[in-house]
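In structure tokens, one chain follows: the form predicted alone.
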Amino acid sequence: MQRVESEIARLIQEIDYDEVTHLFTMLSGGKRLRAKLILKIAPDDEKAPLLAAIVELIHAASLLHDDVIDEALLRRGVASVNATEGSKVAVMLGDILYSKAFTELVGFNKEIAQTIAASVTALSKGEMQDVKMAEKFNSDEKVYLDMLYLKTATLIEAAAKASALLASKDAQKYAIYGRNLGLSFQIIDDILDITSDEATLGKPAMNDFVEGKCTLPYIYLHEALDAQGQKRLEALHAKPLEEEDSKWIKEKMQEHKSIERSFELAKELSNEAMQAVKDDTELVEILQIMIKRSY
């Protein structure tokens, strides 16, 4: 990863640009997911670091953009640059961030370019979704997981794609892999923005419905309540939650098991990745520890 980390820093300097070298420095690296994902599929190819850090400046931009459309107050447990530096600092930081992205991305074969490229097209548009969904409760499955596939799941399926591409790697399997991976990924981040707390999480816990964000839990919740808890639970949506509320809610949750049915297509949907890349172990490994997160 040191050699991700250098490529990322390489690119920031070419910016030329002391304002966005410092704002930069205030963001958190988080996983790297992508970038590890890139480093285990082409390990051998001595252009993988680059693409792997074109991934993480364009997952950091989309996080830039998100936190503005959210107008969330932290990003992994500290001050995101919207609450710091404001709103417009920060749209133009990410700006920046995919411009040079896409600067590098050129510098790739067409296949490789096209299937990042796309993908973010895709993680917009799912943005997009994800903004209008949260004007209503939403209680169609399909249509969340489809937004999901678009906002989180594509960037990661790119970046597995694009990855077997540069090792000439079966790209469709890795693809599913990637795909599958990011939308169970997500699932368990849902369920641990209900069962965990802020400490933890490093936000406020239940954010996610607070924010108007129907995921899983409450749509499955939804689903199995009679009409009157329906009704009671679309009147809590998108708005600050008592204490009562949230307890009703978690009690709900666990007299329907929607928690542990959400956890089942999680394992579902994992147990589909790791049969298509089957043969390499580090990649299921990588599965099997993201699917036993606590929740």
The other form holds:
Amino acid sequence: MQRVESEIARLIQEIDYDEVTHLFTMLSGGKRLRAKLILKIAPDDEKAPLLAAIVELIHAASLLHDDVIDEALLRRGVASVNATEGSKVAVMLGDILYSKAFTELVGFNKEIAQTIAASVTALSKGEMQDVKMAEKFNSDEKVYLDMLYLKTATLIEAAAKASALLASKDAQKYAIYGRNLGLSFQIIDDILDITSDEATLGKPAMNDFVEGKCTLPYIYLHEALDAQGQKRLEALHAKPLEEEDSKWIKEKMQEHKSIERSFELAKELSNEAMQAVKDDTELVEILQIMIKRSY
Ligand code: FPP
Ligand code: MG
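How about the form predicted together with ligand FPP, since we already have the form predicted alone?
Whole complex next, starting from this chain.
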């Protein structure tokens, strides 16, 4: 991973703007899941660290924009750039990182460049669907999962596929792995938003629903409630939650096993991902670590 961090630092240096260098060092790097995946899939390719750095810059740019869109004050436990520097700076920093990533991406072969570039269009479509869906209570599981695939799984899918292309491995298999890993990862994130506390999450707990996001446990809960319960849940959507209401939601989720049901789907998707790369023990291990995150 040191090679990826040096590539990221080199690209930031090349932007040649002290303000950007300074702001970038203030960001928390996060788990670097996408970069780790790329290095695991193409460990011997000399261009893998650069590809990983490009994907991490795109991911960082998307989060900068996402925090503006969500008006989020915290990211990975530290104040978001929009909170400390304002939205204008956050948007432009995102633009700079994103365009620098694309400048580097054009140096890769066409199929690799297209794979990553197309995933950013998909990711942006997913973000737009997410915003639109937050306007009213969504109880449709398929609509939710389609959005989730675009918003979070496509970049992971593209990272896995592009690194497989780099290493002349079976791109299709790794794409399936990336897609299912991405979906499973996001569903677990949705669960943790409900089951963890603010200190663990690095952002307020049960924030998704307050932001208007009807994640899988809420969709399953809605499905299980009677008409009166459904009305109560719908009325709580996209507003700050009173203590008593969040307690009610959690109790009802427990009663109807909404979290367990969501977790079952995450496990199913993880298993599909595992099946795709079953000979690669390190990739299987990544999945197991991710599933454990939710205990
Ligand atoms: C986080 O979702 C958001 C994303 C994973 C994607 C955001 C994509 C864009 C803003 C499109 C623009 C892309 C570029 C490269 C400029 P979340 O809000 O559900 O998760 P969170 O809790 O981590 O904020
Ligand atoms: Mg967000």
